[in-house]
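So this first bit is one chain, no partners, the form predicted alone, shown in structure tokens.
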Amino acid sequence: MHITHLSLTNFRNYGRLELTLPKGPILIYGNNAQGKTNLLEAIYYLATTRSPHADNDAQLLNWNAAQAAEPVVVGRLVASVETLKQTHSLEMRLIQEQKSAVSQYRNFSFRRQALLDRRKVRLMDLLGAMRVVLFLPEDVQLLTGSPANRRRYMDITLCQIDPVYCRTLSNYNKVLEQRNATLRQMAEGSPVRDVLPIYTDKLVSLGSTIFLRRAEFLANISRETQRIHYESLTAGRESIKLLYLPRLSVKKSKLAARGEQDPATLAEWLETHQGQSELVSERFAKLLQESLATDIARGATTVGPHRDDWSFQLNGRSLGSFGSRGQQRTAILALKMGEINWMEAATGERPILLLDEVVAELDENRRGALLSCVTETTQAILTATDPGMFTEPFLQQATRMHVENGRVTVM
């Protein structure tokens, strides 16, 4: 799989970008602030409908052209992705409409739109036709940010390749915030509880498939990080696991009093007990009905797939909490590398490999695994400020383009 053209009007600070790109490493570099990290920002927003750095979509938007008189702006990113099946044209449109224009003030509204071989779709049909990893230094947040940096890591990871998965997701995301407002409603007194069962019995059957593969995508991807990371990396001084954190149980401090199973332990049953969601339905089912009146005094559901987490442990450890920064660093870089492997099992076919300012974070034994990783990638892309920090026998391989003030030449 790779890119052979990529199309960018009015993205970021790029005004107009028309660029083909070859198979194999590509090496981009600049100054700061030029628009490298732009262009993979690009990429993976077609890939997954996110973006890695804006907090809302409006953002993307090149500000000159967000900032004009014009009552409709659009930016516009297409790609050319090539497979071993097919080819496919990946489109994303970013639409700003002015709808008023009072004294010094100026109304907008904004949305977007998804084309598939130049058909609108639902952005979730365009997951899957193009399918990227990123590494980025601060991905190292998997490790010490929130949990919700990691449920979002597992969610854009799994729709890439799972179209199902991704599905049931939203459809959970849906019935989760009906059966929340009902709660809400039933707190202030309004007489809506027989509407309750209906969203429960819902978010059970979406929720309880949701945990199944998240199991499974947690117990394979963790032998592959757990290999890459011993043979590869370590020189088998250290073992590493990923730990799916399931919250389909009580809070910690209720487990032993109840004789419950930690987390841990549930994701093991999860794992054994994979194909009978049945079981993992009633479990669920049980605890949303254990949990109500909590449920019902928050104005939220307290339990599910939602609330998941998980964890390095490194030699049994938590590697966010004891590991130094040169563990935490080998550890987020054996993951992306056991990303590559799984989704290639899975497809048949290696990702794109999306690089940002990564290498320097690295020390040579290090960089020389992750470089020997992007050789063997159909496309990979690099950026760098520097390319002095790159060996002469991969700036052979490396086609190279220098990127000032959004403007790109292939060197």
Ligand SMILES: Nc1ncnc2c1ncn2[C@@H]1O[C@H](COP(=O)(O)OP(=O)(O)OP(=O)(O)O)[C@@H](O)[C@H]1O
Second form
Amino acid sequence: MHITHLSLTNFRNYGRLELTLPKGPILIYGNNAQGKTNLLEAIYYLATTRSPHADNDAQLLNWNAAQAAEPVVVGRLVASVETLKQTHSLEMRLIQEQKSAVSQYRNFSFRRQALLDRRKVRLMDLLGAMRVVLFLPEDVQLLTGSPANRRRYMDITLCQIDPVYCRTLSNYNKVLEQRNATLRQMAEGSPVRDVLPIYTDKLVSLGSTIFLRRAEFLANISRETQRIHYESLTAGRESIKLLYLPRLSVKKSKLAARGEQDPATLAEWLETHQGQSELVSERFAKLLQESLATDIARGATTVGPHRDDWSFQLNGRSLGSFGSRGQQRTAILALKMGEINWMEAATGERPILLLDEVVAELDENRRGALLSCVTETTQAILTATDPGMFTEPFLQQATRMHVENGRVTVM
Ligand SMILES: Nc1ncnc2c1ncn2[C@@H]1O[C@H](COP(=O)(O)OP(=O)(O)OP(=O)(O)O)[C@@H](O)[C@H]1O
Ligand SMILES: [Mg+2]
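Now show the form predicted in complex with the named molecule, given that the preceding structure was the form predicted alone.
Full complex below, order starting with the chain above.
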């Protein structure tokens, strides 16, 4: 698939942008702070409804527009996408409204609106219409950062190809909030014990689906990542593995005492029980039952997929804890390349690649592997401060665009 046209209004440092995009590799270059990353962020945001950078979506609005004395400020992102079967228009509106004009302190509300083929839809319905794989220099934090980062990666990636997963996850999070609120009320002595089983049952059924889907996803992407890492990136020297660590058992420290399975074997157990959600439900229900006293005391559900994690293993050791910087970078590169193949296998089409400054930090061998993956893709958008770091044959193939202060010129 590929984007044919991108239109931005009041997004970051783009006041107004109308950009026609060709197929093939596109190299966006320019000095620091001109809008290269912002352009990739806009595309990623349309595809996933999430920003890889902003903590708060209101930050995406162009700040000059947001600070103007207008009662309503709208940011607009629109992409026309061509897939093998159809064309789509994806639109996201960022709407800031002034709540009270009288107040001396201006008070704003912010909301988002999604449109697919010019019809208003839920945000979630945009997912899958345009699929992307994003490469960022800070991706290494997937290994070294918190489990929340890794869950987020899993969820965003899976949601791009599986709307059922996405709906299940969204319902799970709602039920989890309700269950946690009930647990807190119970801790305070409110007589709400009757509703707890209702939330617990729902949590078990939604959670089991999530456990199984994540296990399948990680097993598949691990195989693809392992293959690329071994064959193309380390010339058969190192073999890595992605290991799912589902929170479907008690804490590791308590495991030995109880003679329980450790998470590694649990991941395998989940993989071999695909399609047997009742077994997983049974196990999750039992675990919730056992954790009830702790959960009431903490006012929160302490087990379940919202506490999952996964890890990269090299010869059985965690790369996040023991890998060298170069080994970590290589593993992440393999993961992202694995993601492309996994998406292609799942949907029959290659996703759009977005690469922010990642080529600069790779050695010649890895750069070659990545660029050949780029040139085999329908559309890939790369950014760089200096086009000189690319080989002449690559530059011959690529469309070059120069960006300066939020304006893009096709060279
Ligand atoms: N909401 C916003 N409104 C206006 N400008 C913004 C907003 N958010 C960020 N910017 C500015 O946009 C400019 C371009 O940022 P961007 O990250 O795209 O630069 P870049 O070209 O990728 O630079 P680098 O080479 O340093 O990575 C920066 O000066 C940044 O401060
Ligand atoms: Mg940048």
